[in-house]
Amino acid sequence: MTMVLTHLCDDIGTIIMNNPERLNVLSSKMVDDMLQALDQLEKGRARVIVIRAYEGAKVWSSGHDINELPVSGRDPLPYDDPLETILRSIQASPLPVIAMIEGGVWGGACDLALSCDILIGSPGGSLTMTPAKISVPYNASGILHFIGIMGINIAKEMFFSAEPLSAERAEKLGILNHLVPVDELEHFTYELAGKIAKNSPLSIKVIKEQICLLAGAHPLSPHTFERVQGLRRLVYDSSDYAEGINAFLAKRAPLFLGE
């Protein structure tokens, strides 16, 4: 089965994640694909991305393939891990990018939902970050993306509870852009990129680097960072981490004890 398929229509490409047995798992099979397809539209006569599931998905993604984890003693998001890599290719691609959220967004895959310009989603949608349910510290990049777009109350509850923020809410919160009915989401998702692939493209990317470049200044001091891959380490070099990815290959609940 071809885990992504790739089209081009109107000067519109479309990415469509279509592995349903894994619920569209980012494996790095996934995203080494969805890289392949994102670069071979940059490269033709695209001017608007849009990422999508499969039609009628339940999950739009279930997020980081837990099997490809570490289990113990090495950092589970380093820089050069398959989703790091495509969530960064999304942020500097050259092109506005538009998630249309069909089902439930989870783990990682919410990071690479926020990584588009633009969210559209439908109600029953809703997005969920599960890295304490299995002890994964989160990386201080998507951390701080998180905070950037939600603010700092909203991205603590998503983190700590790790229960799902409904389409609904997501709206009110402004991280979807819109909220359409489901049988509306198709049409609505391209007829709004038709609408940005009529503009100046020079002008549409100039303006997207400058967003990007201005929203992450920030610059963090040496001590901070040394200090946030300290507080990391001190959780995938814990038995909690090697419990989380246990249990969860075990199908079992996991039993923390917070060492």
Ligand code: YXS
Contents of the next structure:
Amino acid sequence: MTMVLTHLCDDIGTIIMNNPERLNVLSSKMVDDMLQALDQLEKGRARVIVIRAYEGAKVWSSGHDINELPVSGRDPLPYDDPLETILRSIQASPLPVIAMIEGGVWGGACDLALSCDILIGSPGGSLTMTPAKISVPYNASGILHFIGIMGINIAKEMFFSAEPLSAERAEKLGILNHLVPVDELEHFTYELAGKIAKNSPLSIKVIKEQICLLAGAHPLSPHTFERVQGLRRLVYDSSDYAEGINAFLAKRAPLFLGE
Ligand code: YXS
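Let me have the form predicted in complex with this ligand next, following on from the form predicted on its own.
Full complex below, order starting with the chain above.
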């Protein structure tokens, strides 16, 4: 039985985490199903993806499946851990991914939400980082991810206190892009997704990867610099680039073909 529901409508893909009994715990089965859904949407007509919980969820996701944490003596978050795999897949996806968040987000599910490109939450929601609660060391890529998004002091408070960070505070801190009343959350999310879906997929794909590469805050290696230049050339050499300019000058909607 699949743990996720997948939809595609108006070029907007949706992945719904759908395991109410276990509060959308990120078990290896849930992650496998999410990876399959992501792959299917990336290969299809989707131009933007929304990741959300089932309707009315009090918990968006309860994080890594504690039952699947390895016994002592082994790294609880190794590179090939299911959670780490889905985080990298979302970050590396050529499509913009929006996290539509209602309810509580726990542990590794916070990293999942933060791996999305845009986060939209609603009052009453919260983000709780739990490693210190279950004596998990977390890991370098995850910690760097938090520092890059929220700064060192807030990251320390989240990790050290393991206390919920309210959606209201997360929005003030710029962690959430938008805070929307829960009864408007779906409409607001899909309206934004629709606007993104109308723009040049090639340009968005290339800008997303450039942001990811440059936000790494590491000195640019020659490889990275040349990769960034090659990515940019992909777009300004494309017919979509000419189409975007011609459509604007002709005062008509652009028809982007992704090439
Ligand atoms: O007792 P049953 O069998 O019905 O199962 C219960 C919970 O045990 C189960 N469940 C989980 N099972 C495995 N791993 C989880 N993360 C997990 N979360 C929940 O789901 C059933 C319903 O949960 P219950 O009865 O506690 O619901 P509740 O409404 O009273 O409380 C909701 C929560 C989310 C406050 C509570 O379930 C909870 O605190 N869950 C654990 C949240 C957590 O610590 N997540 C972090 C997991 S570790 C992780 O993500 C990383 C390794 S790290 O820590 O490094 O970030």
